[in-house]
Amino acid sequence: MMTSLLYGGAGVILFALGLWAFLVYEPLLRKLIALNIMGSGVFHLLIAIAERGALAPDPVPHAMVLTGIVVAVSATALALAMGRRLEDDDDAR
């Protein structure tokens, strides 16, 4: 019980600065790292709602975390090529 709050914990503070920063900062990169931090908050949340007590923890959470890193990673590398190829624009003109 006391690593689940923990983690939803961990959860709820990484989001909430995560959303803090978006809105906050102005550069592309920046709202890009914020939205990763966020990101992060939500899957600690998802590992807290999967333990139930002395049972074994719910595989579905775990399932779902596992295919949003992996979202995440490659949301990340395509937001980067583009925010790169928008630069590269920017400096052409």
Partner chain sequence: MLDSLALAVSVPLIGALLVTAVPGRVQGLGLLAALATLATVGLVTAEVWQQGSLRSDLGGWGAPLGISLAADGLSAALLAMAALVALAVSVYASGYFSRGETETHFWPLWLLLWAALNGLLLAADLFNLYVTLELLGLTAAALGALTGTRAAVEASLRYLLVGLLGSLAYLLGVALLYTAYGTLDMALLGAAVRPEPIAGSALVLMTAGLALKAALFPMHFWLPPAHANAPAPVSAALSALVVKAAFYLMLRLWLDVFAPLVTPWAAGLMGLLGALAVFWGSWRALRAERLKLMAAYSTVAQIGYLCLFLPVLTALPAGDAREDLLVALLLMALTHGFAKAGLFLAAGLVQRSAGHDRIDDLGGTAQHMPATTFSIGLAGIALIGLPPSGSFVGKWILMRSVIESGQWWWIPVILVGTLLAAAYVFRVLSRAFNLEPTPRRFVTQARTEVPALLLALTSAAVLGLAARPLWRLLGFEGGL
Contents of the next structure:
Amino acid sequence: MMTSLLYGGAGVILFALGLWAFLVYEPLLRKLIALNIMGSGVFHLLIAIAERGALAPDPVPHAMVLTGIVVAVSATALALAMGRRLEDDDDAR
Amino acid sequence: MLDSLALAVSVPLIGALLVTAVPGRVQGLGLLAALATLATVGLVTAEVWQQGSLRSDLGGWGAPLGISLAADGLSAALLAMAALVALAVSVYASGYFSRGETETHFWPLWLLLWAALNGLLLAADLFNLYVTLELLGLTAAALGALTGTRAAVEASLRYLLVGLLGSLAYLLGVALLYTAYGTLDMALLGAAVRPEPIAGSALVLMTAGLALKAALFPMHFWLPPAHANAPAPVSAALSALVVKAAFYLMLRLWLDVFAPLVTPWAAGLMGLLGALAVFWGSWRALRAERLKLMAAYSTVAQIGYLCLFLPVLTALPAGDAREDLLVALLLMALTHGFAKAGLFLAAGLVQRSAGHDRIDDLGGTAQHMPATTFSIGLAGIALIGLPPSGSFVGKWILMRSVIESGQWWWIPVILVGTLLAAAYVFRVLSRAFNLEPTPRRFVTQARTEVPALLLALTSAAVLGLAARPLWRLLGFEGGL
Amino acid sequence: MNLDQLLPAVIVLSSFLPGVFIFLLKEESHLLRGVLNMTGAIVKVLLVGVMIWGVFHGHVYETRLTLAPGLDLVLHADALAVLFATLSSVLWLVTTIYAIGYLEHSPNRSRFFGFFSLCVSATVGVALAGNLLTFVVFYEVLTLATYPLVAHRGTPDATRGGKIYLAYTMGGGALLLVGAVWLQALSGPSDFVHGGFLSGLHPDVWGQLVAIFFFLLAGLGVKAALVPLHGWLPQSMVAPAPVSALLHAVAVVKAGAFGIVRVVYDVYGVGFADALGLLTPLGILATITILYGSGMALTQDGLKKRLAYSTVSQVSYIALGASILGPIATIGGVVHLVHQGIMKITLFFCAGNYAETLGVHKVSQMDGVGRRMPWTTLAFSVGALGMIGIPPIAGFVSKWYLAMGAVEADAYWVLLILALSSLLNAGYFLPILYRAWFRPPPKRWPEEHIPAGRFETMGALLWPPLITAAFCLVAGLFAAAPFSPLEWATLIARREYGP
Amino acid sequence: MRRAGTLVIGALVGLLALWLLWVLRDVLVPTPRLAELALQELPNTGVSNPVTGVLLAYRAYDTLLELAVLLAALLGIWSLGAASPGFQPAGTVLRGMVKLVVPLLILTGGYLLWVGGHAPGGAFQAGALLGAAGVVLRLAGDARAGLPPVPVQRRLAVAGAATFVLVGLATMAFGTGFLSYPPAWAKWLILTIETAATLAIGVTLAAAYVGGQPVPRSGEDGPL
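Return one more block: the form predicted in complex with its partner chain, after the form predicted alone shown previously.
Following is the full complex, with the preceding chain placed first.
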């Protein structure tokens, strides 16, 4: 119970930190990292709830996290590619 | 066993995979996939028409362990609208993009977006919805950047980031719900949800995330640049379908999953945001210098319009009046979908023909393209909500319900919205009357002009006069 | 569905479908366009003729399309509907001939005639509307169809006129919509019936009914050009003459006045409206408008502007008739719906002829115009004298019944208004007639477009005003004949006040 | 001013965090959850690793769409223009290491793919390793990250989702319903899907790292 709250709470705090950084900082890279931290926060929470008490871990949140990671990677990749495209444009000027 | 629900998602997906693998025949294969998708959606709609609602347990597991797809009248109607709009967009795109790079990039992403849209409208599982939301967001952002201009890439990047933020808020909400209730299936959750803090937090997080994606005021800031800078067929799809999809999901959550939690105050807040969106979006549309920017701001206003339904809907007791209002909301959404798509497609033609889309300098172009000007006019009628458009019927029922539920303060909002819409639409249309010589003929490029015209015509005339089947589709009295 | 259920819809479509085809025509297909136009116009007149015969013999013509539960689109032919439908379809036929002649050689005719056809479809829809929803639908479609005609010329003036026209009519439409929806929320879905359908409502909502009346009146008053909602009318004079004729005599202004008549007689019922105290404000508004319009007309030098203000004034006779409780005043108001139409369209045709033939746009340029264009000026004189109320022209009949009605209702002040107004009418029309007939013509006309030949101007321009002028005389001389406007108005009044 | 804004946002976000912590404090109890049901049904899935069971049996449809998400990202990246030319060719030492590491990564990937059926592992982990091999190659100077020509890349990138959806349609055609594997076939179908998915993920990740359609070498395939 306490451990779960610790992990889950850490997830919430990560989410909040990421949200704060996303809202406050301008540069693309920081925003992207912030988003990934937010994502990690949610994943953290999911992992925490998978292992509540002494029962066997719940595989459903685990699978959700795996899927979530792939989605996050894809989105980050696309955002980075767009950012790079913008920087290339700047260089070309 | 033909599973029409699974087909409605997998057919466009297969189409996307095909055109990715065989880029040499992208246009032919793409159009073929579009037709096939329309056929599957037709099948879904027909089955819903006959059976009321459909449900399919993918993999045979069933809820809560497996994922289900489900369709009812609401989703079937939106699915059908999306398919018709998407087909028109596809035909238009086949004439709009010159053969080459852009076309190769457009088709696979476009079909993926369509698959995501169908997936979202049919999903019955909250986490699956997250995946479809992300697929939708990624494809939409990538398509928005297809023009390759700096403004477009910048706007799309912002769109992507905002979309991700929205999805993460949504996902956190899903995680909270799973924590509390141990299921992800919407129907099961709807039965389990109790008015308690964790469910309330999930509702707030998910609504906020989706409002961001639906560009509800004041979270609309990303929409106008993204929609205005995308290539015309993409703008049409983004404004008509993608934004509506987020709103649809929000509506589903409010009405089906979180119904016990929705207080009059919460619904009133949504209505207030909607009212502000109507004012702000319409005002900015009126001041917009460019046609596509005007259309984009008009989308902000229209989403606001849809939100006005929420407080009235919650105030009405279950019964005929509430059912009528729900259909009116749907009718409004459908009409706006067709109208906005038609408007953007037409705006794209104007832009291409004139080399720009500055409203003040459009005179000659409008005069030379009567069919396109007509499309803008017809779509405009539907956006204003003039008869015989579907939004007129929707507005009538909304106003009637507003009066009956005693929330008369929404009436001025509706009126001001209508008049501002008339002002921005006719600001464009008045450019069509000038001293230029006579146009050559009504339609000059059938492949691009006719889809726009048909969409606009559907919104302005067909939906309003033939709305009755919607009652039957949703299983309400008063249908055919 | 039998034919009786289809006829109203067919009548509306008889001009709508040609309109749609006309849009799709190539600009050069003048002949085909003319044929389509005329076919639509003639078919419509014939169908309306069938309907008159049927209504007279007790047939019920009703087309009903359910848009949504409680929202029926109803086209229903009662006596009042038939009266207005006949007026608009007959005058449309005449105006079509005139417009084909008037617009020869000008650009964008496909667009013009397309909207022209839509415009009359909407007007007939307004005429046949069987409930408020249907009325609102066609009323708004009418706005949409007339805007392109007002803005047609594309000059900065036309654009501005169009904008003002829209601003007024859209605002009015919004208010009308509120009134109509509010009314439906109170009374449920109801069709127009003689004597109204509201008197059974609980007295608690009477206050709301009064408010609704003013919403409806504001919406209708814009098109009917009631002061202070008349501002668009003089501005929209930039439109081509056939459009002005259409706006003033056939479609827009008439739709507003017709709507007021409908609301007073068939929604509230004139007795109930009187009980709610609604007739007095309506009468006051009409009076102000009558006097203001005439006063403004006196000061205008532009011929069309003078006619426009005259319309503002004349149309309010209809509202005035509706505001007096009593069958005779009702007859006067309703019959003026027709009489004002045929007289005013004659005047606008003539004004168009002067402009098109000689380039004469102002009253001050009209010296001796009667010698150069005697037939046109003759028609103009008939219309003008009718407006003043000189017997035996149609206008006299209207004013006579209004006056009698006022006496019947003990509203003697109306007599004063009528006298004053007629004096003002004379004040702005007689000088024109004097100039035209008795002053010597100038050496050169401002811009002589059409030289005098066998006729003083083109045949297509000359015949329409002559025909409508003849109508004015016939409607006055044979007012007591069966099927005359007066007889028809009497029938309507009899049904409204009931046995 | 800006600082004040930052503080306000910080305060609001902090409040949100506190609220969520308060909400979570008493719901982190063991029930309710799907674990028991998932473990109970596991023998019917054809795999014995519960996470793989969720990913490829219970929630296979999610995984299918997720492959589509990955593909969408790659397509988006490709649509943004050509890739940058890449890095300097690696020096001797690095090249030697690459020669060692890349085969090892591929081998490990293969192992993870196989083991995923009954222990932690599976297509994503394996695909990630393949992608990593591509990244290493690109860092070492191979402009195309060891990937085949673009037309082949396209086919490989769609292979995962295509196999997946075709299996789904096939099971539908055979009457068991979309993605309902017949028990006898389940294990092999899942393995087939996972293999295709591994390849697709590996290729997609590597291609995404290249970051655009590679500039064609002379005499080779053109940009499509």
